[in-house]
Amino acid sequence: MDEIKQRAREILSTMSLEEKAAQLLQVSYAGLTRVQAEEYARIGVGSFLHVFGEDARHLQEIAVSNKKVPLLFGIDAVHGHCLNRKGTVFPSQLSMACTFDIALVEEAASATAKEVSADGLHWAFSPVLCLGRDIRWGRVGETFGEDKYLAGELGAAMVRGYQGKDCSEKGKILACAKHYIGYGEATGARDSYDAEMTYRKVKSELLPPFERAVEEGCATVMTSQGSISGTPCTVDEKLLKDILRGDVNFDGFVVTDWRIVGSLLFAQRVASTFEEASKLVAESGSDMIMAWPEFAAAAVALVKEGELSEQVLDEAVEHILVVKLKAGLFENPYKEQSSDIIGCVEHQELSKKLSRECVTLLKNDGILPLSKKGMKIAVVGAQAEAVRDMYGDWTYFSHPRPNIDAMPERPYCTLLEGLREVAGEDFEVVYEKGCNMRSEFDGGVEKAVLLAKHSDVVVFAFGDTIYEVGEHKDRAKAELTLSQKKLFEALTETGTPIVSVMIASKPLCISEVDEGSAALLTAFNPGAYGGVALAEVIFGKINPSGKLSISFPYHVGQQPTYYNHLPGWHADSYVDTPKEPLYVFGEGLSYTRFEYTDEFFDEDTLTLRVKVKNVGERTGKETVQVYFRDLVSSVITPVKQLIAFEKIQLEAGEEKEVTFLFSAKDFSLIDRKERRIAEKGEFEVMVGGSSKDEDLRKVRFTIKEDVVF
């Protein structure tokens, strides 16, 4: 037994039954009176949710002065310390994923950790490791997109950024991998609904990102509100004990999602009383109960009545104490650090850098970059000024959701501001909103059309709004609002070329915009500096390098359109939509061109080498993507799966050889016995600039013997 676990057990041995039960509670600070919050601190609850600064310090002083275990303060810092109005707002996870830049994402998480800890907090409910594979789901923007490998690598980067090598160090916090598991796979993309799937699919498609997070030492895991084939994830012993703690070897603590005990009672209806629901949660492997303080009294009563073993509470408390000890809370419960670091210039510059890297150019008929001085540019669309929608969900704009009273806190840069700033005196930039985002008709269309007719180019800013994003915000139609459609149709009739810019939480069905635009680009929710980043791409100040982390369907009914689908569909496509999505995972244009040659795979060392050359006229960055396919397997496997990527920069005319080293496990699958195995047989490796077949060069190799892991 290691020293920390021994110390945790010594502390546990001094705790009463009531203190143990209290340690399992996370109490939401919102809605409490000061007296109520102080009483929870006095009795020794395990954690508080969403409390800041001096309020956190005050509660910690009460807990420590009453000789209680130090409090753990948690916060939803999903893409920056964004619930604090002064905090740095980074692009959303979906946007970050378009950078394909592991080091940059880790750096953003490290900056977030410094700001969170400066507020006296210890724990971020991040990274989100659900997959975004159905755009109807309201929380797609919180994910790293549709691919398990990309989500795993970027999630691992965030864990490293938050926790560092030692999470007790100054400026480091605890990470929380969520939501475990299958949350984004719910039938009909209905938030918190049932996901009809097997455990084999869970292990094959959904577990890998969580495995990577645990490999990096992720301290906590949050359960999903949903269920797997009728069993709520929070009370599924196979998921929490056999798979998470057994197969994955997770040794931190598990926290439930928001008010899960009530969900078991009133929504999922698998329990009839608070006590029954509390027993289910405790015995199934959850350690900390979020936002249901009634759990403590129920747990104490169950133990005294002989309905629940006190050993169950002991195990959960031990898990929590071990994490608190690793975080150094007993030595430094306040995480001392100057609040000046919150929103500091260094972090703002990092946010701007991320925004630049995530801008993804999807179409360009040659109109971009805009370079002819003296051009008159008509900026049209409400999204040109929509700072809330640049920020995305989980910011002070959206919580309480939506926070209609929140005013923008500088610094930030909208698209309109960015265009004017970058254009300077070389271009004339004029603006007309044209329509409101949520209304069906608007008199501004006529003004926008008149402006477009007398301009050289139109920048059309469109997308979705915070009112259509997040929990409880699933959509049956992932289309533009009628007002935006009418505005765009009217603009196309002017004949003025259109550069369309999408600011949205996820892909939308925009084939009409694609068809009518000379150029199309997006950065999803690009953060506080999305406006200047988009403008710099439009005017050619920077060369775009973003690659899509998620595919764009033509129609919501075309889904699933994720690239790594299974073969075997008899029709191979719907009769009324194209076979392929409008845009695919990994796709993204540049103002230069890259050529791939001399791909070679060494079967003995499982090493891939490929040469990449910049055959254009300006410096650019390319994300070299490697996919594989198991040509014949014991279970159906995807048509291709991302296995590696590397982002490189090449000067005009420069060529580099890029090398990837693999192991047999990289080519493995989960078989019918739920084993991970690399089966003997022939494989195909594909390398190129996107997941599209025509962008990939292919080589084959053979694994000669089965390898079980």
Ligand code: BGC
Contents of the next structure:
Amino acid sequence: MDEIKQRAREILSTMSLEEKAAQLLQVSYAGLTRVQAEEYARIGVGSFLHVFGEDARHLQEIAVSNKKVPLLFGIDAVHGHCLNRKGTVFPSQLSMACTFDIALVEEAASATAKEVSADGLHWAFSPVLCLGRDIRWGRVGETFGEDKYLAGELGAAMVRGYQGKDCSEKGKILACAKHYIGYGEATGARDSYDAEMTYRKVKSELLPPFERAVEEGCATVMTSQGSISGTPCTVDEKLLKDILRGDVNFDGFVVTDWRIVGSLLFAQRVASTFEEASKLVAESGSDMIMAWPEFAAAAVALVKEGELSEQVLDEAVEHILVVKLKAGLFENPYKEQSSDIIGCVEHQELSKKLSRECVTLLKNDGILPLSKKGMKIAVVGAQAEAVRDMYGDWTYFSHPRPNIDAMPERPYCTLLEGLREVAGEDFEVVYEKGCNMRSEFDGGVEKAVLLAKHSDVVVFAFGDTIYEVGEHKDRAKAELTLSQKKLFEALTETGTPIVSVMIASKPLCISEVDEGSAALLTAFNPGAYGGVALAEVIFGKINPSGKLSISFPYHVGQQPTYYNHLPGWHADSYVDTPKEPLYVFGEGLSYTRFEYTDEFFDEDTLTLRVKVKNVGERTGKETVQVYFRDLVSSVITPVKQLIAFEKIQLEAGEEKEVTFLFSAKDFSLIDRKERRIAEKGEFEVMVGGSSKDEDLRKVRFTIKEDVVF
Ligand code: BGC
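Structure of the form predicted together with beta-D-glucopyranose (BGC), given the form predicted on its own:
The complete assembly is shown below, putting the previous chain first.
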């Protein structure tokens, strides 16, 4: 047994039954009076969430002076430490994923860790490793998009950024891989609803990002509020014990999601009393119980009545103590507490850098970049002034005490401000809102049309708002609001070319905007500096390099639409809608062009080499993407699956050879016996600048023997 486990057991042996049960609680600070919070600290609960700075320090002092195990403070720092109003706001995960830049995502997480720990806190409930494969789901913007490999690599980068090599070091915090598992797969994209699927699918499609996070040492995992084929994830022993602890080798602790005990009782109805629900949760493999403090009394009573073995509590407490020991809490229960770093200039610059890399150009008939000096640019659409939709969800105005009408504090840059700043004296930028985002009636359309008629180009800013995004905010329709649609239609009738800019949490169904625009770009919720980043791309100060982390459907009826779907559809298309999405995963244009040649796959070493040349006129970045397909397999496998990518920069005329080294496991599948296996046979490897067939060059190779992992 290792030293840390030994120490954990020693501490455990000194704890009373009541102390053990309290250690399993995570209490929400936001809903408590100060006196109530102090009482929880005094009895030695395991953790608080949503507490900051001095308040956290005060509670820790109480716990420590009462000789209790030090408290762990958790916070939803999911794209920056932005539940604190001074914290740096990075782009949303969906937006960050468009960078395909592992190092940059790690840097953002590392900056977030510094801010979280400077606020006296130890733990971020991030990364989100659910997949975003159905845009009706309210939480798609919190994911890294639709692909398991991309989510795994970026999730792993975040874990490294938060925890570093040693999570007890200054400026380092614990990561939390969530929501385990299948949370984004619910039928009809209904939040926290049932997902109909097999464990084989779980292991094949949804587990890999969690496996990557655990490989990087991720200290905690949060359960999903949903269920899989009728079994709530939080009480699914196969998921939590056999797969997570057994197959994946997870050795941290599992925290339930928000008020799960209540859900089991009142929503999912798999228990009829608090005690029954508490027993179910405790025995199924969760360790810490979020926001249901009644659990402690129920657990104590159950043990005393002989209904629950104390051993179950011991195991859970041990998991928690091991993590607390690794985090160095017993040596130093207090984090740094130096607020200078929260929102510091260096982190603001990093946020800006990320926003620039997130901007994804989806269409350009040649109108961009805008370069003709003296041009009159009509900016139209309420999203041009949006601040909250630059920030996205999980910031201080949406959590923990929602106040979404509150105006964010500077620094930030709206699209309109960004366009004005970058245009300087060289262009004339005029603005007309044209419509309200939520209203069905169009007040300002006429004024906007008049302005558009007398301008050289229209920048149309559109999207969704924070009111339509997040938990409890799933959509059945994914089109633009009527007011935005009508405004756009009227603008197209003016004949003035339109550059459309989407500021939205996730893809929407916007084929009419695509058709009517000369250019189209997005960065989803691009962070506090999204406005300037978008403007720099529009005026060509920077060359866009974002690639889509998620596909855009034509129509909501196509959902889910993801690039790595299975083959076998009889019709292979709808009678009324194309089969492929409007824009697909991996797509994104540049102001230069890249050419791929000389692809070669060495079967002995499983190495792919390809040459990439910048054949355009300016320096640019390209994400070289590698996909594969198993030509014949024992179970149906995707038409293609991403297995590697590398973002490179090339000057005009420059050529580079890019090399990717694989192992047989990269080409494996989960078979009917739920084993991971690379099956012998022929494979196709595809390399190029997007997941579209026409952008990919193909080579074949053979695996000669089955390899079981
Ligand atoms: C969400 C989690 C979040 C937790 C704590 C839950 O409702 O599903 O993602 O970490 O609340 O705020």
